[in-house]
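In the block that follows, a single chain appears as structure tokens, in the form predicted on its own.
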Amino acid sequence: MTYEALKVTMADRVMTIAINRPDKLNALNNQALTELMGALKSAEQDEECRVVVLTGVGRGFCAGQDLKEHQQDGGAGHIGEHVARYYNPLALKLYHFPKPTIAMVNGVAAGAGMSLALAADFRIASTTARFSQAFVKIGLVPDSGSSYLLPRLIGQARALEMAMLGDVLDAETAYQWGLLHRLVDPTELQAVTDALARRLADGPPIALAMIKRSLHRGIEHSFEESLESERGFQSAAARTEDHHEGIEAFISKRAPEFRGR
């Protein structure tokens, strides 16, 4: 696939997708949603990738959606239809997306972009990063999963406020609120983002995407549940040949070389 509105590339099992429309903080067209969608298959269906990470060229991860773009196609009137036509699948596609996603937020996160963040796996921002739910500003909801994904990660009370305000949240105050999972100086944002890749893309991938599964599982689920399904992934692991090379790595002291298999 030819992309216009990203830049992909691929190293050491690691795909980078980075939104490429620096000169509008990576706010997003239709192109942009179309391209992100067909760069998650993608990387999907490739079994040299094993993570992908997530970010945006220049100084902005991503404003969101590209609001004079969306005027000149209709605008308020095909709102619901825009979003469920790219945004619900999108969301769907990273938070349920079967190998590990790093977020690498190098700037703003705005409206849908910081819905994006939130649907991946983990993130990881510069002291520079900014974070907005910046739909209340233009007189509309959070969308593209940011209702469901919020308040599970920072609490009710602080996603009301940020939802309901809209007001801009320093990196800072993120990373204690726990939206974060680490904060970097922006120098070193992408020697962390590139150690934590490189990690998980040498972890089990079938065990990694279990896991993924039975923990979205668990946050809808009652414990009972819960440990039923634990069983059911459990037993499929277990028969698998990375588990049996963690055995025997574990046993001769050394590091286990996980296939996939």
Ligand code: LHQ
Contents of the next structure:
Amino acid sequence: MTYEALKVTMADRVMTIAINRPDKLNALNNQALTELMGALKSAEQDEECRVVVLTGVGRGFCAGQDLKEHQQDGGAGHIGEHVARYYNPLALKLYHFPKPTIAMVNGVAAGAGMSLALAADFRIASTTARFSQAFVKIGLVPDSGSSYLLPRLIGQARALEMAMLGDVLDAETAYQWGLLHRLVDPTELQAVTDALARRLADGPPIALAMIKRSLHRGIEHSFEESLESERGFQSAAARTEDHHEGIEAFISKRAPEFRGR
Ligand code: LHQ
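Could you switch over to the form predicted in complex with the named molecule, since the one displayed so far is the form predicted on its own?
Every chain and every other molecule in the complex is listed next, the one we just looked at coming first.
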């Protein structure tokens, strides 16, 4: 697949999807939205791909919806349709993605661009990153999963403040608030992301996919339901070759080689 609004690369079992509209801080037009979905689907199907890194080219991560294109398309009248067509499927795809995902936040993440970062499993940001629930500034409300994900990550009080004021949060505060897994110097962003991606790529793929589903359920379900759900996942995990490989590697004091079987 060829991309115009993205740069997609594959190395060491890691697919990097970089939104490539740097002049617009990687704001999402219809083309970028369509390509993002296509790239995620191909990462899902590609057996060689074990991890996905989402990032932006240039000084921005993603400034959310391309407001100029949306205005030209006469967007205000059918925002609901636009969200249903592009953003909700994208947020669902990313949140439920069956392989580990990392948002490598190189710069500003605003509006739906911030929502995408929230839907990833990991957020590694450079000190140049900034975060804004920009929706309110244009008279809109959080979408693409922010109303669900943000309070769960930073708590209701801080989420309400971000959503109702739309202020730009600096990376240091975002880190202190628990929004980020790592905060690094811009010069170290790629290397720190690569190291985490490699660790995840070496992990047991089937167990990793189930861990994600299990923790998602844990947030949504009761304790009793979670125990039952854990039991089911554990039984399935125990039937994988990777589990046996993990045990054998432990006993023979060597690193395991997980194959996703
Ligand atoms: C942009 C954008 C942008 C176009 C920067 N669009 N060009 C869903 C469904 C349907 C409709 C509506 O929305 C949604 C969900 C959403 O995502 S709503 C939220 C949309 N995003 C925003 O409201 C953020 C708008 N951008 C900003 O507030 C600022 O640009 C931030 C705070 C992100 C960065 O500020 P600065 O670092 O000062 O950069 P800048 O403002 O100078 O932007 C650089 C360029 O990027 C500039 O172009 P220019 O030609 O003047 O150099 C901006 O116009 C362009 N740009 N965001 N969303």
